[in-house]
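One chain comes next, on its own, written out as structure tokens in the form predicted on its own.
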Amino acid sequence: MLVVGSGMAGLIAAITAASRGKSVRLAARGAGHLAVGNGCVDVLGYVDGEIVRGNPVDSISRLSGDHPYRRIGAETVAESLAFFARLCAENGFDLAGGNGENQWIPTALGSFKPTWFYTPAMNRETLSMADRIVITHMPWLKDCHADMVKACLARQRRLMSKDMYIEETAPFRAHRNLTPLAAARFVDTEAGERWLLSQLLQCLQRSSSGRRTAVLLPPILGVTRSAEIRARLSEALDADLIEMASPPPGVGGLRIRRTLLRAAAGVGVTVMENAHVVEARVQGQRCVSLVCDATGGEREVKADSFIIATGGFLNGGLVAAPGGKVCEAIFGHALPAPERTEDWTMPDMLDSQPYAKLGVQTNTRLNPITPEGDALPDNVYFAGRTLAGYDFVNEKSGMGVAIATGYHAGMNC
């Protein structure tokens, strides 16, 4: 079988199918959404603007019937999340959460967001248990603003009594405006780890008090060795280190991607790099092959079944044309959309946006269907952001839908 797309949905679909004994090839045009993700798995944070309380899987029944979660069922969603957690554990990725209820993790804006899985370095309770909080100020790092973080944290009820300090660190390179990813890759090296330790030692000496301390950092604790780096630095500093979820590029997402690629290799998935699918060849009700524009020219790839996880508008999985027309990029299926593009958005940016719910309609097996409900073709499955019926930004459900639908497609193909 062939999986198209190397984001969360595509990788989970490929690993799931290969774990069932399927021979799987994965066509990867790029790194997928994980390259810009913050490393958290949001399953369901809000329904109709209301915060989800308790286990988010229990709130799936409150969603509309065309939501991907409702299509595949709450039991399948729960199975997929357990599968993802096992993959991370078996491949050495330290994962926290996944029980009881959503946790609220700190962001680089000083706010908190609800999520289901996260790394221990993002645990909010570490902040709550500290006597003082040291916020690292890295003016040479893009999109990290210590003053804003402190102002937002100071308004949190559970943190109001904490002593908070802002301490500036020096850059590890002469020029400014580096990204957290550049810093994380440097910290992965022995020289980078020594640099960060020396900077944090200076920060703590300037605001030393002998009390329990939490140090708030951008996500710079390495990409390949983040857990061990955090453990060593925490011990050396006698302080808890906390990473904030930050804007792209996605240090946390790349950590997960690295883990899933290792898992995919372990079950025999073959990855075709730089493969852009440009055409589908269909005979009757079945797809017989996809044509990839890859290194060396076009290549026809035949398979018994196909899983399409090419993302939404930003990733090129969905294409908008003049006149309010929307289609799926590979098969060219015309998709339902409001005739007037003015109706694609709502005036209040905090409302659920109609354009976000545009996508491929499927049956419960995730085969694409006509408005009458007929599958076309029946050996093709869709997963992830290409699907219709949900607003992942408004719901905080993006990675959860990717995992659940990728798993379901991989189990059905």
The other form holds:
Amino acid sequence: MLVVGSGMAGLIAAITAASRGKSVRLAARGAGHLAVGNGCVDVLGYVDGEIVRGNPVDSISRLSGDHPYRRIGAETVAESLAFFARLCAENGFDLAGGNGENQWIPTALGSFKPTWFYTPAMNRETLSMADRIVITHMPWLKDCHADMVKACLARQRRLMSKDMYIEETAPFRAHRNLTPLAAARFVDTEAGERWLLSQLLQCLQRSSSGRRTAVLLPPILGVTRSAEIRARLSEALDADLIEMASPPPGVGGLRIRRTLLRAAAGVGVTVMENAHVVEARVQGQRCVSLVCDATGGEREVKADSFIIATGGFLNGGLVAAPGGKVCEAIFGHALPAPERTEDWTMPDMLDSQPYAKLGVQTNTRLNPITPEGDALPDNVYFAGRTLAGYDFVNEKSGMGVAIATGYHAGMNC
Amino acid sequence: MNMNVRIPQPDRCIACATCVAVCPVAQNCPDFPGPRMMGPARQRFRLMGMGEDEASHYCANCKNCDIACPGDVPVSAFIMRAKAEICKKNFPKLRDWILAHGEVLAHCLRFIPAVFKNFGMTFAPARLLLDAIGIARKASLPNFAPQAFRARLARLAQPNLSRAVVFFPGCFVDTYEPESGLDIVAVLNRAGYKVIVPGTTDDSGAFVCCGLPMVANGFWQDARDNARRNLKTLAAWAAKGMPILTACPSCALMIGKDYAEYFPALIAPGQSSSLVDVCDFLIGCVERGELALPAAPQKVETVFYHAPCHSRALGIGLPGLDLLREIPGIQAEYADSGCCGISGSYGFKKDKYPIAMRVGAPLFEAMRQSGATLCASECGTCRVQMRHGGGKQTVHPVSVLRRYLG
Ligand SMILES: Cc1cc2nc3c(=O)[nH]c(=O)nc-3n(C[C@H](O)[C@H](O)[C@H](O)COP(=O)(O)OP(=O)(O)OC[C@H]3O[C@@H](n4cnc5c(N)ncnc54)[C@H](O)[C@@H]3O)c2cc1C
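Taking the form predicted on its own as the starting point, write out the structure of the form predicted in complex with the partner chain.
So here's everything in the complex, that chain up top.
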């Protein structure tokens, strides 16, 4: 079988299908959003603007009937999340969360967002348990503003009574374009780890006291050795280190992607990179092959079944054309969209946006269907952001839908 | 204005930074601002005539940025064009000229016996001299072959076969590793194809260097001249309906993809300038029943396979690995350890050698961990780097097949 797309949905679909003994090829042009994501897996944070309490899977019944979670069913969603957690554990990736209720993790803005799985370094409880919070100020790093973080933290009821300090750190090198990713890479080296330790030691000395300390950092604790680095530094400093989720490149997603690629290779998935799928050959109700635009011309790839996980407008799975037309990029199906483009957006940016819900409509097996409900090729399955019916920004469900639908497609194909 | 000229559009880049996340040089060299900054972001300034960032010399042209980009932004092409502009303004280094023009150099030195040339590569004072012009003393430079591939092929009596293919040897096989070229000829003969190398097995116009090392070192015009000559030869053979094969993924990428990107005006409307990967072609031969594979031997041998970045960039999957997996008795182990670091001539440069070795470190480690004694990869300089860093025998996948065919 053939999977298109190497974001979260495509990788999970490929791994699921290959674990069932299928021979799987994965074709992708581009690495997918996971490579620059922050590593948080949101499952469901809000329904109709209301905060989800308890296990988010239990709130699926409150979503509208055309939401992908409703299509595949809450049980499948729970199963897929367990599968993902197992996959990470088996491949040595330490994942936190995934039980009780959503965790509110700190972001580089100083705000908190609800998520289901996260890296252990993002655990907010550590902040609540600390007596004092040291916010590292790295003015030389992009998108990190300690003053704003402090102001936001001080507004939190559970945190406002804590001692909070801002401590400035010296850059590890002079450059106008340092991102948390560049810093994380440096910290991965021995010299980098030493540099961070000495910086943090100075931070803690300046505001020293014998109480329990939490140190808030941008995501710079390494890419490949993050767990051991964090453990060593926490011990040496006698403090808990907490990373904030940052905008792209967010480091945490790259850590997960490395894990999933290793897992995929382990179950025999073969990857065809830089292969841009441009066309589908369909005979009656079946798709026989997909055509890639590769060096040396078109290349036809045949398979018994196909999973399309090509993402949304950003990564090319959905295409919008002037005149309010939207279509799926490979099969070219026209997708239902509000006639007037003015109706694609809502005046309040923070509202759920109609354009965010545009996408491919499917049946419960994730085969595409026409707006009238008729089945299109029944050996084709859609997964991830290509699907219609959910606004991942507004409900905080992006990676969750990608995992759940990728898993479901991989189980059904 | 020539309507064929496509103007690169930096604004297709949305600054998602995926290229920065995957760039092997950015991962291992903090002085390199990364492909996004050096490519599309800087391009906006270039279009406004606002100067250049010298750091573009750090780019190894491995194409991992292009592979990872979700938006079809020609990231590496922006950087290569910038290098060319810098090279036009500043007098290029002698070292870079030498590394870019290996074919010309080999031609000039053709009457000097290989033993003397190779002596120069290992002889300490000679290495000091090379070091002085910027070629890393620790690098293992490939040895000149006593006789070039084309000279040996010209004297080889191929069997009389009804079908034929054209073969683009590439400089590496021609100058340094004729054996792998001859292995390929033997296997193709076995599949029923006579191998034509223009200008060698006949007296038509010969292929020249694809030009990739010239582009990577900033010699744009020289690359363009070579592209023009190759395109003419390719068109003549394509008109005869002849498949044109190569064993070098970098030549395949340069000719099949980059010519159109770099020199669109040279491509005639409707002309396709593609080369077929020899492993891909041989898989077809096996499927069509033209090439019979031997029965599995008693003992299974593990071969460790590394995919060159330029193979991955071709968008055709990994035919080298697929071919190895077709061979009965071979257990192919896929390295999956990223770039080897060499990037053609990059890792031979004194200032780049340490970066290249850091980039290749995970691959070298995987080679050492592997139980395999034999390794395979399609790219000639990847093989040099694998022997150098991983310390194991490394050959082209087709050479593995030839050994099995006997
Ligand atoms: C800025 C930002 C922040 C986010 N933060 C979070 C967060 O904190 N938590 C969370 O859970 N979610 C978050 N999300 C949402 C989440 O990233 C996405 O919902 C999710 O990544 C979608 O995964 P996907 O696999 O469906 O698509 P993608 O990751 O978009 O992958 C699509 C893949 O298909 C490939 N492709 C597309 N077209 C073709 C073609 N024709 N041929 C071959 N390949 C093709 C692409 O190159 C890519 O590899 C965020 C999204 C954004 C944009």
